[in-house]
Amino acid sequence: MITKIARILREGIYGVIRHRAMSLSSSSAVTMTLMIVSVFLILSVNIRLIVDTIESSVQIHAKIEVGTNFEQIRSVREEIENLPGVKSVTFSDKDSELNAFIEAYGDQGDLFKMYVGDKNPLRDAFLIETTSGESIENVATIVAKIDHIEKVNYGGTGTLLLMDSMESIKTGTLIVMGALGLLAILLITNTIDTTINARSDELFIMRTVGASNGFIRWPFIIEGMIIGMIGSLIPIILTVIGYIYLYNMLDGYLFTRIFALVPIVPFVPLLAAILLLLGVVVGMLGSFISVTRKLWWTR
């Protein structure tokens, strides 16, 4: 058994060395279709991240009616943190609130402070974080019912086209990234097709001989998985700089820290890692899927 593969994995080295004008060509492949593939993930990761980013931060605010005690807040809290769809519940006094207001208009929040202390005119609320974008607006019309709250606000109309675009985009991201899969193996398949054309005689002989499908096959299979892992390295050497660099010019954030890239560690080394899979793996099947042709025609 061991004899059997080594003799498949010297086959498949001495293929690629001998024939390494078309293995540089069906590498080359590789390359050009694995850097729109990385370019895709990197876009796709940080686009789920910053949209994740967003949906979190959109929250549903609740104001409670004054005089409301503590026993009711409580009560209320309990009720709400029970709703289907809601993540967590968060109580900010008054005084936290006209804080927040104030920090959000950065230096015209001093006008604002004169407020602080028993002339603060805000209420009491609740911040509720939902599990997704979708379940705003229906939390959201629940606790508007609920005794004791006041007033719910959680942005409109505005907030739910912005979640439905979020989500169309992180779908998006997943479709792009499919079709590009399956481009990439077809690119790949329609390169090596020319390899083995090109290797007919080889293939007519041994067929002639006796050889099975398995024994003729596997050695193409090994020269199609060393060809995407030659093809894979170039776009993993420009992912690896290239997003650090690009990670460390922009301090880590795009725009503004609302929009947090993906951390360096661990996001290269596994997108490293994906696309040294995606080449051995692109190469493999696009070898599988043309030997296989070419035994099937020459039957």
Second form
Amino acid sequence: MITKIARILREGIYGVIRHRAMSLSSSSAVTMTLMIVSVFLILSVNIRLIVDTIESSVQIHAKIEVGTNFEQIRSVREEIENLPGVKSVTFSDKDSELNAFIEAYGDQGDLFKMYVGDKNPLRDAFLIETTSGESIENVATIVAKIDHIEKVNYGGTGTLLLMDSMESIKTGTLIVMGALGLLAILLITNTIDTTINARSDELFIMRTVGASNGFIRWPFIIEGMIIGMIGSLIPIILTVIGYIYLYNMLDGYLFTRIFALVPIVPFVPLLAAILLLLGVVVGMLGSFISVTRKLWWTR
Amino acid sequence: MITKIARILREGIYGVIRHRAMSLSSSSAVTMTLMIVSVFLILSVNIRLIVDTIESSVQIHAKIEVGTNFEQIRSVREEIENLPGVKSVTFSDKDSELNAFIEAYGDQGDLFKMYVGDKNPLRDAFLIETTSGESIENVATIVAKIDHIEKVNYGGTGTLLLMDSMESIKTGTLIVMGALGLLAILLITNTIDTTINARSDELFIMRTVGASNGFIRWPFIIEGMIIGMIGSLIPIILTVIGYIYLYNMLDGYLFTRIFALVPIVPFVPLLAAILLLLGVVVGMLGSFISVTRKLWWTR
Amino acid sequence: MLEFNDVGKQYKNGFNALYNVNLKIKQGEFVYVIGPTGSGKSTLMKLINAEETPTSGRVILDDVDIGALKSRQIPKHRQSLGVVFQDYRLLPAKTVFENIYFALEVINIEKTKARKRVREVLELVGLADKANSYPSQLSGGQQQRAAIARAIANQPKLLIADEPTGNLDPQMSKEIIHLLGKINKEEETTIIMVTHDEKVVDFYKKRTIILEDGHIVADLVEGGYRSHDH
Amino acid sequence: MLEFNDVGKQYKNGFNALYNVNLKIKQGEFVYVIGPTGSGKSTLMKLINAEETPTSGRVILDDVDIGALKSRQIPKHRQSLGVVFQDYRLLPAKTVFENIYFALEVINIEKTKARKRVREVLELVGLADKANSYPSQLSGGQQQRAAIARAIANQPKLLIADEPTGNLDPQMSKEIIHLLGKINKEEETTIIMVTHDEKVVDFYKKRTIILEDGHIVADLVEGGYRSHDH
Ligand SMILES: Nc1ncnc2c1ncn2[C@@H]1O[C@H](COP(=O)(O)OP(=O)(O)OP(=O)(O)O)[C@@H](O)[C@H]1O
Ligand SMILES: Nc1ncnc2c1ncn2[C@@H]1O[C@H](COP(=O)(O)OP(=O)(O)OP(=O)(O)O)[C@@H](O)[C@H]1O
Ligand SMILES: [Mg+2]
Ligand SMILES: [Mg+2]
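For comparison with the form predicted on its own, provide the form predicted in complex with its partner chain.
Full complex below, order starting with the chain above.
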């Protein structure tokens, strides 16, 4: 058993070394493919984080009827907090509402100063954060029907549209990632296939000398794994160094303090693991498929 | 001459046909690479369009001093229009300013109704559109110094940050596109190289039989072109059909009426041309480089 | 031990290489197969090696119908054979030593024993000094001897050799034939050898089968190249 | 016409295949090169074909130093040669016809003339019926004859044939030697032929150069395999 494994490993390593040019060439194909995957992964994960940030920044603004007493407010708050899709509920009395209003309208804000004090026409309100952009509309509708709630506002159709586009972006990145992942797998498989195809005479000779399919196959599978592993090294190194560099250079934020980058840990180790796995496992699989198909046509 | 070209074409075509499996395999590698390029191109071009749309929706708001007469307003307007980076200038008198204000603040807008008429504290203003997000700050600074302009406003640092991120996104897509293009070129070259590598014995035999490098090289270059061409067919078809379908399904808009998709013509034909060119030219080049290098090592 | 029953072989392109071949070879025999180029000698060998299947008739080795072997049964069959291929079929990325060692690994021979055996057969064919050369670094005759060494390494019951001396000088040819004769005698290995070498056939007289255009035209127990007249 | 001046050849792995070879071959000569396997015969041929370069001394053909030819000058040189390689070197993806046609296209022969010539040489080596077969569909001897046909197709001034009859039966060998003899006489082609075939060397007596371990040990104008004793 151990001698068998030793043989397989030895032959696999020899195969890579003795067909240096070929191995290097297919390794670099794997490298390029994984570079693309890596760039795409970094982009899409960060886009998703940004989208999440934007989504979670949207709040539902629920005005409370005038004359609702403290007890009632507390029970309404509890009711809202227990709704599915609600992340947090904050109470904001009418004074802070006015302040927020004045602040928000900057320049023109002064026009409202006259309302400060008893003339304040605004209402106490709840600020409700939802867990996802999708639940905003739902939560808003339900909250609107709760007793003592006068009016619910969440930026109207504009916000909903924004939320819709954010969801679309998320789905979009998922679809593109899936398609790209598939293409990457096919590309790597194809690369390994070409490598082995170029050596089908060896497979043939081994067969005619009495080697069984299993005997022939394993060293090639090891070869595919090694090629995949070598091919994933550069993308991994570049990804790790590149992302850490970028992260530190940008101080962890994209454009503004609002959009944080995905933190280095655990993202970068995970990414490295994915790249390695893609290289090794797909390399192995490509090898297996290719050899099996070749042997299928060899008597 | 004609017989020479005929030979080259014939041999190139034969080469592809007689090494069917190999040709198909490398064609599909080209296909996958170009699929990735295509998806990326579609994404980035549309992202750039959206970014442009967002950028151009930002206006500079320049208030005119009270008491500026019609003549003066006209001359100021002309002066602004002649500034570099200015796309259009619209005059908006204080009544329409108030209306816009009331409308923009929706719900709370009613609070301003009391100002309608002579009590209107607002100013006449110019709405200035710039050609790009980058020029906003510049134009604003210059306009602020023009006589009879009281105050200039463009949404403040928030808008500038947005503009910054938009520019970053544009640069980002350009960098990613460049890197991806390079990777694609390397991948295709590598694929063709592997294909020819697997047939280096043929090159060697041709040499030993007295064929000159030029004689050997040309058919292989044609082969590379054919493989590249075949490889670009599927991406072209999928891209054309896919984009037209998507465009029609979404009715030309992404999420909202604000974000238009890049129109089918001339985008799709151009994209098809780029894919074909990438396949054919890079296939040719890969072939050329590979054969030349192989011949370099063959006596 | 080996039997051809009415065997015909037509290649995929329609060419008929063998017609109605009937043949019986007993355990321990040494048989020459001779005939003009293209007469079907290698085709006959390929049928024994299960590389090609007969289009009619049956090839039977020790009660096993070789033509009917399933793909996954073939390795077992080949492991009991030794084959010298006309085109050598050495693995280009392995040294001479490794090429022969490979054939022993296939039948699961213990490491030190296998190494010893490889050195033994290399000595036998006079190639000990080229053990670590790759096939591309060998002369034609050296490659041929490496192929012979590989074929005899696993001490097969049946050895088929397709033109094993075509690239050897007369002296070396003689030695190789001598070696095969010894193996045939001492280990009772059945040997079927395709050859064009009149000298060999005339000198070491053995049973000789003559093929012409896919037909067996003579099967001479007394042997000799010239004993058959066109 | 062809001259070896003190030629030595050491391969990259350090093996010394030729020592101090001195040789003069005149226009129109027919020369056998014989010797045990691994004695350096093919190496000698490869030096003439500019496939290998001498590590010492010079190989001169018609005043041209072959070893000093630049890579881009080599094709011209080879176009004036005809070479039968020991390992045939047929293009696997071309039919027999196309393989030979290729050698004529290389020297820019007009299409209809080239086609005629291909048919002619195929006829000469008895391979007309296999014109459209691929090398993998040929028997060993047929591949060898295809290689011979390709070598003589361009009517070279100098023909070097490395073991051209190793896979041919005696009858066919005789015919091929006869054919080469005719070419030698009628077209004044200089022919250098490596062979192990004692019969041929003894029967068609020609100048015979004997190599052993990289040394020329005899250069017999009268010829014959046995005339040299070990
Ligand atoms: N794969 C193939 N497809 C078609 N025809 C083939 C194939 N292999 C061999 N042939 C033909 O079958 C005939 C017999 O071939 P085979 O190789 O058995 O000859 P042979 O007796 O071994 O000749 P040689 O002495 O030249 O090796 C030949 O005419 C050959 O062209
Ligand atoms: N590329 C190479 N690298 C190293 N050694 C080589 C190489 N080619 C040939 N040799 C060695 O050089 C010696 C002469 O080889 P060569 O091919 O010239 O022999 P040969 O006389 O043609 O033999 P044969 O009759 O067997 O064809 C041999 O011992 C061989 O192992
Ligand atoms: Mg044969
Ligand atoms: Mg030789």
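Think of the rigid core as the biggest set of C-alphas that the two forms share within 1.5 Å after superposition. Positions refer to the first chain, counted from 1. As the structure is a computational prediction, the values presented were derived from the model and not from experiment.
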Large Cα move at I80 between these two forms, threshold 2 Å, rigid core: yes
R123: Cα shift of 2 Å or greater between these two forms (core-aligned): yes
